[in-house]
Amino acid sequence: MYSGFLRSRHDLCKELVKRLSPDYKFVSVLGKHITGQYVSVTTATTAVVDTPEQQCGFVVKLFDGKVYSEYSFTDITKGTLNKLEKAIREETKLSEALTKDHVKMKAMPDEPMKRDFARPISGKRYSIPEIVEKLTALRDETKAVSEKIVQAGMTFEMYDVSALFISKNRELTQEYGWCSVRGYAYSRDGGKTQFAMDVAPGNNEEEVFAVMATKTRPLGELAVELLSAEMIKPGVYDIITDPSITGLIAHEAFGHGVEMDMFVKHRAKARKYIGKPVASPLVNMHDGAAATMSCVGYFFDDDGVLAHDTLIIKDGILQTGISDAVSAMQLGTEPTGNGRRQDPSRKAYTRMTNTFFSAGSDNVEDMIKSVKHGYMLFETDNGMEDPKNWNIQCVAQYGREIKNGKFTGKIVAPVVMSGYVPDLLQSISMVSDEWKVIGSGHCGKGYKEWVPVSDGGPYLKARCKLG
């Protein structure tokens, strides 16, 4: 349901914006309101408290025909509204001295346009107290596995976000929701204590309980088998990736480097490579949270742009960035709806939201017979990329050894993979008919401003050094 909060304020963020308007060549007020809960149960302790992703609050942007300044607020009234505005005005005056010196800008478009997007989360919603049977039923699942297992946990997780972008010309409202079921479980065997995490994302609640009632005993078993783990031997393997790590790759590998905020200060080696091969003819990629429905299937971004399907690759060949607004307007294209903010208090950035490979023609199965000697890898661990120079490293949790076609049954943790960005692309030689995006993870821009995405793609069958 749309924030009344935010329903609220609605008209006194147009009176702002009407106020202001005569004064500044573009003005703009974004509205967020996101509520939700978060439910824990593990072995020893049960706990319920708000969704990390809460907040509440606006920011107006402002251009005075030279640079952009903006003024965050939490809250906004009839009998606040006179020293608000003063305060905006006042604040955001900068001296001679900041501004002789500035970057070229133009005004924002601001074309006609007003909507309300809405989708929550279907089905049926669970109280609190039939949440934490669910996941006391679902942890003890698990724990009863093995006695190997020595803690289990289950976590819920559920937001909704409601937002408002008004400016002289556009008055856009949103809503949507989403939820997650995540379970783990630690094994311990003598000295040696091994980890083993799944999720379930979607936007109904029933959905996700169910989804998660299937991965309990995997869950539980692949905790306890990962205690006979052993680490790889380094080396150059060729490699066949699950959705989480061909998401990871998608991520790391292209979706960073791709961030036009990070063109504008040539920070990204991508800038150059516009319109030329980057990876094998049978990649194609995509960005944007109109491209499918997940965390971040918003409908506008924090900009006000409507949300995209970028292809940023086809057929081997980078085709474009994603970008926010501003830098859009600095680079001189147009902006794909990519402006996020962490919160109201905080700039917006060029950030990924739906970030994917595209499905092929290839079966897993060939895939598999297919490699001499190599591993199947799983689940996203972490991963970095450094866009300037297109080095990039990521960690998943397991790896399962081919050999001849077939898997031998041994099992190596963690993989770290580790290479020139280019090379990795370029050797993806199957892409599966299988493909699945997981909507359920969180980045930071650097090391701070986080904010939610999801990634994924089909089974890649590519070439990499691991360790």
The other form holds:
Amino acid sequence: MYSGFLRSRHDLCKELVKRLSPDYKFVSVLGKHITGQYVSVTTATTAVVDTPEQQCGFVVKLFDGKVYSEYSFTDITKGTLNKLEKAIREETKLSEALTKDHVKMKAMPDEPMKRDFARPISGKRYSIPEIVEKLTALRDETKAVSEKIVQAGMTFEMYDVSALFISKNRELTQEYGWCSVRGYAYSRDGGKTQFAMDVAPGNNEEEVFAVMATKTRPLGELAVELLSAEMIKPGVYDIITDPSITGLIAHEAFGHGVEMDMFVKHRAKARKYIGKPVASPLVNMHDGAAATMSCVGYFFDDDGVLAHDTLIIKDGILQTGISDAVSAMQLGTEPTGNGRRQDPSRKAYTRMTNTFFSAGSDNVEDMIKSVKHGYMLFETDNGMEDPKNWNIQCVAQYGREIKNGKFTGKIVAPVVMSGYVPDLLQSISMVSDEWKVIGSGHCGKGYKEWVPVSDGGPYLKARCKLG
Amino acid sequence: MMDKFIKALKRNAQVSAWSVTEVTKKSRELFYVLDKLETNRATDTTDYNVTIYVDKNKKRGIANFAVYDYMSDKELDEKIAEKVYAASFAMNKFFEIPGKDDRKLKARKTNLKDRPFAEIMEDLVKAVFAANVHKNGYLSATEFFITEWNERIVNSNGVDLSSKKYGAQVEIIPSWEKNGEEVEVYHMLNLGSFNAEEVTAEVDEQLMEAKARFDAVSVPKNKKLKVIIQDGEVGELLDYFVSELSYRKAYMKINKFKPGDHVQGKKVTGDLLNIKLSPFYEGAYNSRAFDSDGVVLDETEIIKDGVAVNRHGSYRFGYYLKEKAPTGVLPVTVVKEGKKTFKEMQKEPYVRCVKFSGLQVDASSGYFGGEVRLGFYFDGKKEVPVTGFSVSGDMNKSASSLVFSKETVTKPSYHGPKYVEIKDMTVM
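Since the one above is the form predicted on its own, can you give the form predicted in complex with its partner chain too?
Entire complex below, previous chain first.
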């Protein structure tokens, strides 16, 4: 349901825009209210807290003909409107010394639009006791897999996002929801401890619980199997990536490099490669909030730009990047609906949304059979981008050894992939017809600014340095 | 506003205990593209967070939620009743919450409160760009933040603690360009106080690291070499030992070490580890007087001469483990320096890792390593900058032979040896 709080502040935001508009060339207000639950049941503890995504606040954006200014605040009421207006005007003032050298910009386009978007969580909504009962059952199923599992835990998270964007000519509201069940297990044998996890995301509570119910046994078995994991012998190997690792590559290896605020700052090598080959001809890559259904299924971004589905790489050739409104203006391009903030108290940057490689035509079994000696890599742990120099580091939770087209039974963990992005993308030689986007992750910009993202794609066969 | 929330909590008889935190944040922020201002920001926000505890049958249920200024008494009563209901289904083994502590709180020394932020910002911008004087070097993006935080935590057990903190951060992307080729490095300046000369020097040092990355060559691959890890990454590496001594891990039975364990093994050929956790260290940006539960923090020794002597962590899990005085969550790791100087470390071939893309440390397997974006390789004759390589090691094998430098460094959550040398790591 759309936030009653934002609804009650809607006309006050319009009034604020009206009051500021005569003195600025562009004025907008973004309001965001995210509510939801996070329920955790482990072997040792239970907790019910607000969703970590929880936030409530506003940001006003102004353009005085020289510099864009923003003021973030917690609330707007009839009684505080005058004070707020004064604070906005005073706190965004800059000295002559600071405005002497500024980026040349113009007022944002403000084409008239009035829309209300809605895609709430579908199906039955569970009560807290029902959620705790279901999580407890899933936890117990996972724990029961082996006596070696010393801790098992299940968490359920759901959130409803409401947002409003108001400028002189635009009035947009949206609401959408998302939920997920995450499971994890710690196994222990002697002094060795291992960890495995899995997630079932979606926008239907019944469905995510049903999907997790199919994952409890494999999750427990994996945690136990990882106790026998070895460290990989560092080297260059043929790899097959599962959709999670494929998504990690799409996101870290290339996605960050086509965020066009990095083009503006001369921080992205991709800027010089538009229209040029950057990957194997088998590779097609997308990003966009409208590209698939996930935790980032918004209808308009934090700049008030409608969601897109952007084709970034077509048949191995780089087509375009993705952008927020201010970066697009500096580059003279159209914004792609990728302007996102961690919350209204933070700046908007160009951020990925749903980032994935398209499916191909290869059968996964054939891909495994084609590997003489290598590893199939599973489950994202973390990754780090380097858009200017195109180095990557992607960490998979574990890998399974393949020799002469067959799994040997050897498992290695963790596995760190590193190398030069074009070498990795050019080495992609097979792309599966199976395809999946994992709709529930988080991404930072550099080392901060965390926002929800999804990524994924098909299984890929490539060659990479593992350590 | 805090009083309004506390009154509402007291109105509900089913709330057995509670805590409320208030965080007010005021900031000025500037965002530069190259050396030109792109965006100017100011913030003034206040967040409130409530935790309620509901006791039933000697167990304790917990619910945690945000509350807002805009809520009426009726809305607050409804919200609390909803969360009492939720908490009654989140029952846990009983634990007490921290009680009153009247000790005077230490505050971080700062000059950021002496002048208006707008004035300091002008000087900070000048100090950063004063280093931007190189023909081929430049700052491709710079973000400035000056912030004042006011934090207060009140609970039903008598805790009422407040702190005011000031900080400035500058995120810089030093870059180097020549003949169409460009490289960059990343750096965050964390400033508890502002000193223009020190800021300019730190930015200049980072520009020199960008130059080094530009000049870098490949390192000899697939070799076992002595690796030197430096600065904040030394603290991250040693978190392998620190994290495994937490109350939480012990309570969950997933801890690797316990007090009495020789964490480096019994035959130590390198330096013996001595680690204390501390609330404050001069210059450590993340220093704080109390934790988010309202525990007033004291220095705690956790490893002495290679032997674990204490656990540490949150009040709740400390209570579960029957600790007399749970330490609370301590923000700064303080490690005793070694005897070997950096110069002595440089007498035999090594790879020194200056910029990792992200050092990975996996306590389960013992793996540590990652991709290195800037390093220096010494072949026995001269040191040259190197890039595009990874290092990997196994802490289970390396723990006994770690050698720490005499030189120390202070980072936001770490004070201790600036360098650690590790033998026989794989470089590829």
